[in-house]
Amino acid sequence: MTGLVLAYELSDAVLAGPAAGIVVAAERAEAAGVHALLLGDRPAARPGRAAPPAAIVAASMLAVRTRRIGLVVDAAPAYCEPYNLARMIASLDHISGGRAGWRVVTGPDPEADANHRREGVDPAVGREVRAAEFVPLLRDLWDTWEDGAFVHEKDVGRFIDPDRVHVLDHAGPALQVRGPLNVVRPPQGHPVVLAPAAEPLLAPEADVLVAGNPDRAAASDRPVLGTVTPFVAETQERARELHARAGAPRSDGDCAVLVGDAASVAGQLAAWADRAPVDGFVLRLPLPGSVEVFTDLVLPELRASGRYSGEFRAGTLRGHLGLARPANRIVGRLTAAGAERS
């Protein structure tokens, strides 16, 4: 990678907005070369407001909109079914050409918890144990379908090349999935995986690790994202002004807030890029237009200090992240298989 890597949250307050509020969003960021956007889901309902859409089908409008920026959806293991879960993010990938990525959402949400109990599956029970099984088995699932399986020779009637498509038979502490995906493989392999650092069952199945507050991430052989909630303006009377009416928040373990004019937030990112294990921040744009303010008074500095390049040097989410396509596991074990026979 050159330069920080840098993905912004949008806020509920534009993912709940217009559609064309979205699309202006994300279309000014992948215009930055921002390489991702992250796209937050949450199944129950919010006091008092309503809920953006779910966040596949947003991200599925921007991967018909954009052609660069990456497109990250928040899913939760503890309410979703794997194989489903796989062929939509799989999908995505399809639709985007290699641009899709899932963060894993393992946190306790007792709201959510109440709209998914059926006869005898409490969500809050096992959540570690089905989340730890969850990401390898969509690995898994999307490595049912080897490269080239789908060999589509029209003049043959031959569109599958059947011993290519393998059968998972996955049984689990938790889970039991047959197999196969009905979606060939993903354009990038595996979608990029982010999970939080902290999580010790998840950490070493991501492919990204996203630390919280930048000064509590530690260094890690993969990709590491800080996360940073900015208050900018173009004073800095006027960015504490908005900090305040926001309930002024505070930095806490799993966020650090910034308020500042530009080249003050723009220095501490890059003090944290100097000092801590981080290779790039995600930016939890909290207010309307914030999107456009961090773009047009932020990234200017940290593209004058060589910071942030600007420019996307890659096709996939992958490759924003210096990230290379995983082989197939499926075929490997399969391989070690036969080898051991021989």
Contents of the next structure:
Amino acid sequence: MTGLVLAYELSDAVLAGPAAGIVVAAERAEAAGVHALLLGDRPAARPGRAAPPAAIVAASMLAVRTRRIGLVVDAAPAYCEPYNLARMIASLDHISGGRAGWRVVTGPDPEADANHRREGVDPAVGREVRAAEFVPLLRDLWDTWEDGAFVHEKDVGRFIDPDRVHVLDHAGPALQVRGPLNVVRPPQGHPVVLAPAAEPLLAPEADVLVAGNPDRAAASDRPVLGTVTPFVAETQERARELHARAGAPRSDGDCAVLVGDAASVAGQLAAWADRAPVDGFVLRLPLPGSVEVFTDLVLPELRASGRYSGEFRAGTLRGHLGLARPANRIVGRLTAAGAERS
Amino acid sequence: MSERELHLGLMFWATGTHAAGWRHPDARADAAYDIGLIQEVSQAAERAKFDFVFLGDRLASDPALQHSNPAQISRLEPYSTAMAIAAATTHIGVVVTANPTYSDPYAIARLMASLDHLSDGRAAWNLVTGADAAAAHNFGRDAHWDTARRYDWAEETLRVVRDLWDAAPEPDGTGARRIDHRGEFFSVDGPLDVARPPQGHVVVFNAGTSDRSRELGARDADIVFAGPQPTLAKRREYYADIKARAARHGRADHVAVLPGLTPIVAPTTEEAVALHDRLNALLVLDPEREVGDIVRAGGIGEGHQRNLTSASEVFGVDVRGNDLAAAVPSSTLAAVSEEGARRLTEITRLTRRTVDGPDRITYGDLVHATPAQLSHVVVGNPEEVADMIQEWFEEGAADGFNIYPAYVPGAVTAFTELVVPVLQRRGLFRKEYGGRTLREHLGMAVPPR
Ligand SMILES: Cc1cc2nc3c(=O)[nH]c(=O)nc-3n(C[C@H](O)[C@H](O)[C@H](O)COP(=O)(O)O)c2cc1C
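Let me have the form predicted in complex with its partner chain next, following on from the form predicted on its own.
Every chain and every other molecule in the complex is listed next, the one we just looked at coming first.
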């Protein structure tokens, strides 16, 4: 990995605003070479204000309004059917030309649970087991179509190659899905899966781990992003004012809060990059203007220090992150079974 | 609604709605995954002032359908596709098919509301209960639920979804309240997190054929999307039935009936007939097997195969072993069954070939008329196609149409460039949008909370 990976987590204030404002923020980030936008998604009301649109819908709008930046959406296995989520993320990957990612949301949420109870289903029950089974299942569903199975050969009247489309017949403790998926294999093979570093069942299934506070991040064999909320302004005083006005949030295990001018914030990020086992950051940009301020003030400092390129290295989110396109797991299993038989 | 207005939608299946449409030279065979092309097709429909683009959906994939109904095999997911279309257009509505059998009411309410916000009031929900029995296996179930259970579930879903929209916050955060729904199937507290949709309630379409579907459509839907009927009498009966049911619920003026229509149109009748023949010539037929073999028509149920064995069965005469291009002797055609005779009339309507004229019905024509038709087809020049539309609109069979392009994008532009101007000249169809939201196009007010 050369250079820091940066992802902007857009605030509800931006995402719940007019569509044009969301697009402007995305364009700003893209112009500065930010690798990905992270769109939160929590299916429960916030007291006193309207929540942003569903992440998958907003991300689809951004997919056709931007060209390079990655688009990562939150989704909790507790509230999704695997077949539905697999195709949504796969479709976002197609629409964006290989820029989709999914951050797996775990953890209890009684308010969201109370919106999703139905006959025979209580999302509060067994969510860890479901989430752990869910992630590899989505990878398998993405693999039910081999690359190139969609042949659309007009001259011979062959639309698909049925030998390269596979039934899955997944039957696990929590989930049963037959397949094949009704979307062809995504451009990235598998859209990028981000998972909380602290979930022992999930972390091994992820492409990228999202740690909380970088001070508590642990080393891993895959990219690790620390989570930081920056309050930045032209001056230290102004930054402290913004922070105080936002209720003076403090660093905790989930997130480090930085308050300062551009040089000090960039310096702290660089210090973590040097001593903590993180490959980059999820930047929770807290205020309506934070995208512009962080982009205009802090990114130039990081670039000047040589830690951040500001350039896209590839056309896909995997490419931005230095991740390879995965081989097809179903084909791998079939090949292995064939080799064993012979 | 003062003057009655014709409504037009574009039924988008990337392969086209003709089973071999994707093979036509003016088709893009890979259209399903080219969002740029999907946007261009939608922009063409918007230039023609269509009410909406309609995205049908399936929750299963069956590679065995590639010759009978390739559109059913795979496609982009409709919410994200609709959003990508809305982002490239300014007026046209976007209709997302969502099946409550396999989704939560809270998820439907917020996804639809989100689309309505980011499209500035152009979203619609096509409520279906599922054409594919196989979908059950993709959602952890052993079997497809029966009609009663699917509609009981769908009706409660729709109630919860609308309650959530009514209890949603205004964009400034005020006005939200819990719904505390405790029903037969769902327990949902609310409120909705996303703000109330700009249209109040996202427009609701329903598509189905059963008595339960007609009742749901008449009582609860804004648009009933109608499948094909075999005769004019049956079309009128269906239309009158929906309107009468709606009237019983006090909604006579609030439900529009839009059948599907596949126009095969070209500047002249001869060219249109040749186009229709050409499309049929591109079909890959089913191998001849035993009488009684059926093929999945693609979710809408099972149908007859496309071969001479099945044609023999449907027409009630043995036509096996013949050259498809050869004319069928009049004596054979005279011996067909009653159902066969009805289909011969249809063949003549489409191909202009007759039982005993100089240009006679061929064995191939019998084969092509054998599988179940997924929509009504009209073949002709722009005036002929407009005549049919006008007739149905004025004589109690339709309030508008969901236009099925046989191939994409060619058949879309053929209709928008050749037929729409005729409809506009006749004063049947709008020349400009009167409003911005889909409800405004449809002449439907925003419902109060
Ligand atoms: C014109 C028409 C279009 C339909 N489109 C879809 C569709 O896109 N997806 C789907 O799952 N079902 C679709 N259906 C099926 C219906 O939703 C319905 O679930 C099915 O016909 C079974 O219910 P029924 O017995 O009421 O017809 C369609 C039906 C009709 C008549």
